[in-house]
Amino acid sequence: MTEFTASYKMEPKIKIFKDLEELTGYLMSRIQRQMLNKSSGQYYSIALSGGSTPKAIFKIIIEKYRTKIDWSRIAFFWGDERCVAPSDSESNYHMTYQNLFRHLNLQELNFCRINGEDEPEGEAIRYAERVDFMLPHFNGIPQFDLIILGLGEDGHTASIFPENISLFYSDKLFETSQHPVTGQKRITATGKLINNAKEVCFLATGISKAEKVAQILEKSDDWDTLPASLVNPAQGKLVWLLDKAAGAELLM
C-alpha cells in the first residue's frame, strides 16, 4: 500500500493498494475502528454507492469478513439510486442485496432504501425526510458516519454529473437527477449532505478512472468543473482508496 497527501483544501488521505483485496481489508478495518466509538445501542450509519467496484468489494467481504463485524449495528442507506424497481438489475439496492445483504441475513431494520420505483420528485422528498429523522444532526444537517462514493469516468459522483453540477449546491438533501446520455432519472444526495458527513470515502479502481483521479487530486485542467472535486467534508475526513491502475497517473 502506498500513501501520500495531495495539495487539497482538506488534504485528503490517498491510499493506493496492490489489489482490491488489500483495499477491502483496509476499508473494513477502518469501519471496525470507527464502530468502536459508537456506544451500545447506537447504529453506525453508512451511505452506499452502486457500481462495479462496490459489487466486487461485497464479494470479498462475504468471503473474508462476514463473521468479523457485528452487521446488526450498521444502518445502511444509499447516496443515490436509479429510478427503477428494486428487482431491476440496474438498481443499486438490488445489487447490494444480491451481493451483500442476503448473505448476512440482515433485517429490514438495518437498511433504508431509496424507492426507485416511486415518482422521483416525491421520493426525493420522502427519503430526505427519512434520513433527516433517522440520523443525528451536525450543523443542523443529518450526519452520516461514512459516505462511500464512486467516481465516474466523466468525473461525476453519486448521480451528480458535470451537466447538472448545480445540484451539488442545492439546499435540499436529495434531488432528482438525469443521466446526460441515457436520460434515465435518478435520485441523488447533494453536497449539503455529502459534505456534512464525518467521513467520505471515494472508491476508484481500474485504468479507466486514472485520468480523472489525477485531474481532481492534482487540480489540473478544469478539475473544478467535475462534481467529484467538490466533495470536501467541512468537519470530517476525506479518503481516496485506489488500486494501482486508478492511481497510475498521479505524480508521486
Given for the second form:
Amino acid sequence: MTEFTASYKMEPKIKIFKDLEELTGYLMSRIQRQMLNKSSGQYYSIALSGGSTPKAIFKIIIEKYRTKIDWSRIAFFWGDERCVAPSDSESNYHMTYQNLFRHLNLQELNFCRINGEDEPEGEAIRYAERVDFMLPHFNGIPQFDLIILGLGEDGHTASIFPENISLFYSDKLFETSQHPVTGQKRITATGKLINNAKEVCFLATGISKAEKVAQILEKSDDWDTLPASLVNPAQGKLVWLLDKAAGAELLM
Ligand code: 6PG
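One more: the block was the form predicted on its own; return the form predicted in complex with 6-phosphogluconic acid.
Everything in the complex follows now, all chains and molecules, and the chain you saw is the first one.
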C-alpha cells in the first residue's frame, strides 16, 4: 500500500492498493474503527454509490467480512439512484440487494432506498425529507458518517455529470439529474449534503480512471470542470482509495 498526500486544499488521504482485496480490507477496517465511536443505539450511516466498483467490493465483503461487522448497527442510504424499478438490473438498490444485503439478511429498517420507480421530482423531495429526518445534523444539514462515491470516466460522481455540474451547488439535498448519453433519469445527492459528511471516500479502480484521478488530485487542466473535483468536505475527511491502475498517472 502506498500513501502520499497530494497538493490539495483539503489534503485528502490518498491510498493506492495492490488490488481490490487489499482496498476492501482497508475500507472495512476504517468502517470498523469509526463504528467504535458510535454510542450504543446510534446507527452508523453510510450513503452508497452504484456501479461496478461497489459490486466487486460487495463480493469480497461477503466472502471475507460478513461476520466481522455488526451490520444491524449500520443504516444504509444511497447517494444516487437510477429512476427505474427496484427490480431493474439498472437499479443501484437492486445491485446492492443482490450482492450484499440478501447475504446479510439485512432488515428493512437498516436501509432506506430511493424509490426509483416513483416520479423523480417528488421522490427527490421525499428522500431528502427522509434523510433530513433520520440523520443527525451539522451546520443545520443532515450529516452522514460516510458517503461512498465512485468516479466516472468523464469525472462525474454520484449522478452529477460535467454537463449538469451546477446541480452540485443546489440548495437542495437531492436533485433530479439525467445521464448525458442515455438520457436516463437519475436522483442524486448534491454538494450541500456530500460536503457536509464526516467522511467522503472515493473508490476508483482500473486504468480507465487513471487520467481523471490525476487531473482531479493534481488539479491539472480544467480539473474544476469535473464534478468529482468539487467534493471537498468542509469539516470532514476526504479519502481516495485507488488500485494501482487507477493511481498509475499520479506523480509520486
Ligand atoms: C451510478 C454511480 C456512479 C458511479 C460511477 C463509477 O449510479 O452509476 O453512483 O456515480 O459511481 O459511474 O461507476 P463504476 O464503479 O462502474 O466505474
